[in-house]
Each structure stands twice: as structure tokens, then as C-alpha cells.
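Given next, in C-alpha cells, is a single chain: the form predicted on its own.
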Amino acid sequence: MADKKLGIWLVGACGNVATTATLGLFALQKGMTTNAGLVTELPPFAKLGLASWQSMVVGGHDIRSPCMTATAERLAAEGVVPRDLLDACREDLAEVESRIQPGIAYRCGKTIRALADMPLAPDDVSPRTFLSQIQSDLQAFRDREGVDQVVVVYLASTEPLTGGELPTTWTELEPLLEETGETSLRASSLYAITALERGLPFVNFTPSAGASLPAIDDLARRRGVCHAGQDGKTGETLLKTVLAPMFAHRNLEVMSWVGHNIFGNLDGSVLNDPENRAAKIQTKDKVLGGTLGYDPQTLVSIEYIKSLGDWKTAWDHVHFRGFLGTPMTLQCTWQGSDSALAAPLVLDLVRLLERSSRAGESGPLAHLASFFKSPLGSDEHDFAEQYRRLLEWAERHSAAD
């Protein structure tokens, strides 16, 4: 990758997770942290070859007012990012807002519609017509700073679940995207084809649909193009896949497994809204059966307090049998900044879809599953395996170079 530029096109830009991942990216340009937190920055990645930080460029949409250092501002003082890292990039920060075109929220809902601050277009356009603005933005961004690649990276708030049928594949997809009718198609899955069309790699660490569906997963196969998601794995149920592989190996069967989940910041607010909270929900209870060999009850809730800003807490509830039958229970908590969990995975993220288009790649990156709650591509949760196998890919490559 050596005197490659690499573009970020972040959507959701003015989000924290997107703010604070820009952030940690200037850090690592300034050497004012550490790789802490940074998988990429471990010893088994060493020799494949990855994007360097200072070769890294960040643009993006947002369907608010560019307001990436308002919200630098908000996270410093709720101590998720260090105030003298923020005084060091205001400048930088500012460049990046120039790069911030308006974004699109296509059938996402009322909840989401009403966070703009700007003119949204009706939902009665053609998907096409969105899809022609995304394209045009994502090349301006190529000529102006001239990079070499991009990798489109959605981190918008999440959608409701996608209702209505779909077709499956590409051919049959690609005519509804002229009419102005209704369509199942939401925001996240125009960006998917949007990037994917173009050729750019793109990550989904949302719940949303995004390039989940199959066909727009066909459409990534026949354009040769890679995607990863979906839905970052960062607190809970990165805690979920840790544990559950426990009880499985020990054969002590699970019977509940509650987690009731509570954070403050804009995602929060957004998962108040009961539409956009069945998506993640969705994803967060889904990883236990597959580990376990079968399904025990669950309860997943996630609440919004408004006071804990970007800081959120998980307490996990799991009521286990074991020998003789004996009911015995274990309790954690889980708490941190969910942007500053989320952040370097992002980054991460970036580096590694870059390295498999340049491999070639193309669809799903299963390789990426202890990436995320629900991965496309795999069925495998349990962590470690997830994260065996990553291993296993960046061995490979490694030796291939």
C-alpha cells in the first residue's frame, strides 16, 4: 500500500462513533496514543501489508449540519476523548466538515427523519435518484483528494427492520430502482449499492439492512467487490460470545439469559423509538442459540437515560444448571464509552477491507465475523473461533506476500 491514499467516507459523520474514530485517527498521525484497542495493531497483522494511518483521508454524509467538532466538544467533556487530543485537531477536524456533503434518509422512519437539520428529499423519489447523488459525492471526494480507494464505512443511526419482499437477486432488484413507488429498500442498503456499484468496499456496523440482502449481496459477487457487517460487536454481546462457548464446553445448560442494556448518547435516543429498537435487538439476541446447540430463554432490553451520554452499562443476568441439576446464576456488568469500544474497530475495519479488495475478494468477509454481532457470511459465534479464523486469513496472507 506504500504512497497509496486511502479515502474514509463515513455515513453518519457527525455521529460520536464517527467523530471519535476520526479523532483516534489523528492521534495515530500525531503520535498521541497508543495502538490500544487496535487489533490491526497486533503482531499477527504485521507482515500483511496494511493501509498506514498517515496514508488515511476522511469525508462523508450526514443528513445534519456538518458538526463533527461540536460533537468532539460534547465527547471531551463527557471525558471520551482527551480535551488536548481535541485542541490538537481543531484544525483538521474543520477539514474534515468541508468534506461533509448532506446524506439521505431514504424510508428510515420519522424518528430518524427528525434529527435533520437540513431540507430531506420526499421518500416518493426513485431510489436511483439517491443513488446518482451518493455517486456523485463519493467521486468528487476521489477527484478533489485524490485517493486511490475508498472504503464506504455506514454508521448512521439504525433503521427499522426491513418489511416487504424482496427480490433476490440483482437482475430482478436493479429495474426497482427507477420507480418512485413504495419499496422495502431503506437509506442503508443504497449506500450498500451506491459503494458497491462504484467498486468501493463497504462496512455495515449498524443493525440496518445495508448490503445484508441478498440481492445486493449478488450484486457485490458480480461486481467483484467486498463488504463486511453487520452490527459492531463491542460491550454486551462481544461479552455473550466469550461466555457462552464457557458453557458449552463445560456442558452446563443455559436456561435464561437476560441482559438489560442502558446508555444516553444519540443512538440511544434513537433505539427509545420501538420500530428502530426491534433491529438491534434483533442482532443482540441471536448469537447465543448457535453456540449453545439450542435456545434457552431470553431477554434482551435496552433502555435510554439521557444523563449517561456516550457511557453505557450492561448487566447480564444468566441462570445456568449443572451437575445433579443444581440451579446455580451468574451476574456482570459491562460498562464503558461506546464510542471509544466501537472507534478503533472502525478503523480496523478500513484496513483490512482494503487488504482483501486489493486480495481480490469479493461478497461477504466471513474472516471478519468476531467483528460483529450478526456476520454475514458466517454462522459462527463463538469468539474465539471468529477470531481463530481471522487469524487463519491473515497467516495466509501474509505468507502469500
Ligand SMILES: NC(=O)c1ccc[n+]([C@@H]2O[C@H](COP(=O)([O-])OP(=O)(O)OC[C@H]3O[C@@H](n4cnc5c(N)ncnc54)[C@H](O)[C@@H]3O)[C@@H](O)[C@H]2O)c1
Contents of the next structure:
Amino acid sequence: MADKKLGIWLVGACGNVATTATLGLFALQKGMTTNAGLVTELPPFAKLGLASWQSMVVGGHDIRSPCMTATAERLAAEGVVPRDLLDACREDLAEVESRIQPGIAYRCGKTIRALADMPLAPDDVSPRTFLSQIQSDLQAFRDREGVDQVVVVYLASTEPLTGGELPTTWTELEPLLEETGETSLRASSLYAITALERGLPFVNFTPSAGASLPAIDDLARRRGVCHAGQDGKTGETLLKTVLAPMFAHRNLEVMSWVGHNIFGNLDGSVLNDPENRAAKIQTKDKVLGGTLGYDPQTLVSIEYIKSLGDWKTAWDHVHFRGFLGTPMTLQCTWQGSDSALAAPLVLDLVRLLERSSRAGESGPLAHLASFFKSPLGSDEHDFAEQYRRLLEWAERHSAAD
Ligand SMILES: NC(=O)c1ccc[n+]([C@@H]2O[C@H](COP(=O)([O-])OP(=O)(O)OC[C@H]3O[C@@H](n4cnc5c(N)ncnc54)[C@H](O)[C@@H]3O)[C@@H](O)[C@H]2O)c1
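To test you: the structure above is the form predicted on its own. What is the structure of the form predicted together with this ligand?
Zooming out: every chain and molecule, the one shown earlier first.
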């Protein structure tokens, strides 16, 4: 991979996570930061021949006019990214902004459409029209930047849940893309189809449907392309998948698990709409049953508190029962910058998907389960076991080179 150029195409490029990941990449390229937070910088991944940070170039889509610098200013004011890093990267950010293209908001719902400051096509256009637009943007990026491979990362606002029946095979779904009537697809799935049809690895870091639909996964397998998702595991859910196995392995019965999340960034304001929040709650709430082997009573709340900005507080209350039926409680508070937690994982995933793609892997990458709240291709939610599987994969591929 040493001399090859790798494109990173960020959908939702002007958002907090995309901007922090981009600034983080510049910091790594300029030697202005350590490798803290980056999984792929750990020793077990050293012999994988991963793409270098220097080889990477960023472009993307957004439904807001390019405003990465403005997002970076806000993140610096909030203490999420260092001000001196932003000052050193202004020209680099402007270059990335020049590569950001108008995105699509097909059936994304009113809250996401309200974010847009550009005209959006109505929803009664055929999905194929949107696919053609995204495909030509991706092709133009490849040609202009001379990149050998592009990894597409979906980082756009969380869509409402996908409703309604969809065919489960690509052969049945493909003709529907030419029709102008109602479909249950949303923009995240159209971005996924675009990438996979073009043979480009696709990461869905959000709870939106993306490539999780069976017919789109079928497309990936047929084209021999890999994808990974769904919903990055960065904070409270990460903690849950570490703690839940502890209760299970000590035979402590979890009776209820309550998690209250408060934060105030743009993502939080979109999740304030119950339709958009439903998808997030579903992925956050999925992890316990699989690990414990039974379903305790759970409650997950997500509240938008504007003054907190990107700083999320998650308070968890676990009520459990031990020997002789004695009830006990664990309470913990997680306070973190949402974007600083998510951004390094985005960079890791780009490297890992590029490596899987080079190894000829296709379909959902189950060995990346530790990165996601609802891992595609895997039912495993225990973080330690997920990480063990990642190490196994890394060892196999290190040995193969
Ligand atoms: N920060 C975390 O820890 C974390 C963890 C897991 C998942 N996520 C998910 O990652 C996503 C990004 O988070 P964020 O904090 O950067 O959000 P954000 O609101 O700051 O950014 C989202 C960006 O997507 C753009 N957008 C919305 N719909 C679009 C579309 N259809 N096409 C192109 N652009 C579109 C918006 O204009 C905005 O710039 C969210 O869905 C969030 O739920 C974040």
C-alpha cells in the first residue's frame, strides 16, 4: 500500500465527527498528535501493512454548504480539538471543503431536510437518479485526486427507522430503483448502494439502515465488496458491553439497566425528534439480552441539552441481585466528547476496510464487531470476545503477508 493514494469519502462531511476525523488525520500527517485513541496503532496491527496516514485524502457529501472550518471553530471553542491544530490546518480544511459536494436527502424526514441550506430534490424522483448523481461525484473525486481506492464512510444525521417491506435480494430490489413511487429506502441506503455498485467498501457509523438491508448486503456479496456497521460504539454502549459480561460471568442477575444520556450538539438536536431517536435507541438497547442470556427491564433515554455542546454525560443505573437474592446497585457516569471518541474509530475503520478489501473479503466484516453497537454479521456483543476476534483476524492477515 506504501505508494498508493487512499480516498476517504465522508457522507455528512461538515458534521462534528467527520470534521474531527479530518482534523485528526491532518494532525497525524503533520506529527502534531500522538496515536492515543487509535486501535490500529496498537502493536497487534503493526504487521498488517495498513495504509499510511500520509496516503489519505478526504472528500465528501453534505446537505449543508461546505462549513467544515466553521464546525472546527466551534469544536475548538468547546475544547474538543486544540486551537493550535486548527490554526495549522486552515488551508488543508479549505482544500477538503472544495471537495465537498451537495448530498441527497431521499426520504430522510423533516428534521434532516430542515438542516439543508441548499435546494433538495423531492422524494418522488426515482432512486436511480440520486444514485447517478452520487456515483458521478465519487468518480470525479477518484479522477481528480488520482486515488486507487476510496472507502465511503456514512456519518450523516440519524434517519428515522426504515419502515415497510423491502425485497431481500438484489435481483428483486434493483428494478425498484428505477421507479418513482414510494419505497422504504432512505438516503443512507442509496449511498451504500452507490459505493457497493462501484466496488467501494462502505462503513455505516450511524444507526441509519445503510447497507444493513438484506438486499443491499446481497449486492455487496455479489460484487465481492466489504462493508461494516452499524452505529459506532464509542461511549455508554461500549461501557455496557464491557460491564454486562462481568455480571454474566459472576452469575449476578441484572434486574434492570437504566441509561440516561444528555448532550447538546447537532446530532443531539436531530435525535431530539422522536422519529430519528427511535433508530438510536434501538441500537443502544440491543446489547444486553445477547450478553446476559435474558432480557432485564431496560430504559435508554437521550435528551438534548444545548449548553453541553459535544460533551455527553451518560448516567447508568444497574440494579442487580446476588447470593441469597441480595439486591445491589452499580451507578456510573461517563463524560466524554462524542466527537473525540468517535473520530479515531472512523480513521481505524478506513484502514481496516481498505485492508479487508485488499485481502478480497466481501459482505459484512464480522471481525469489526467491537467497533459497533449493532455489529453486522455478528451476534457477539461481549467487547472482550469481539476484540479477541479482531486480534485473530489481524494475526491471520499479518501472517499471510
Ligand atoms: N459521536 C459519536 O460518538 C457517535 C457514535 C455513534 C454514532 N454516531 C452517529 O454518527 C453520525 C454523525 O454524528 P455527528 O455528531 O458528526 O453529527 P452532526 O449532526 O454533527 O453531523 C451530521 C452531518 O450530516 C449532514 N447530513 C445530514 N443528512 C445528510 C445526508 N442525507 N447526506 C449528506 N449529509 C447529510 C448534516 O448536515 C451534518 O453536517 C450521527 O448519525 C450519529 O448518531 C456518532
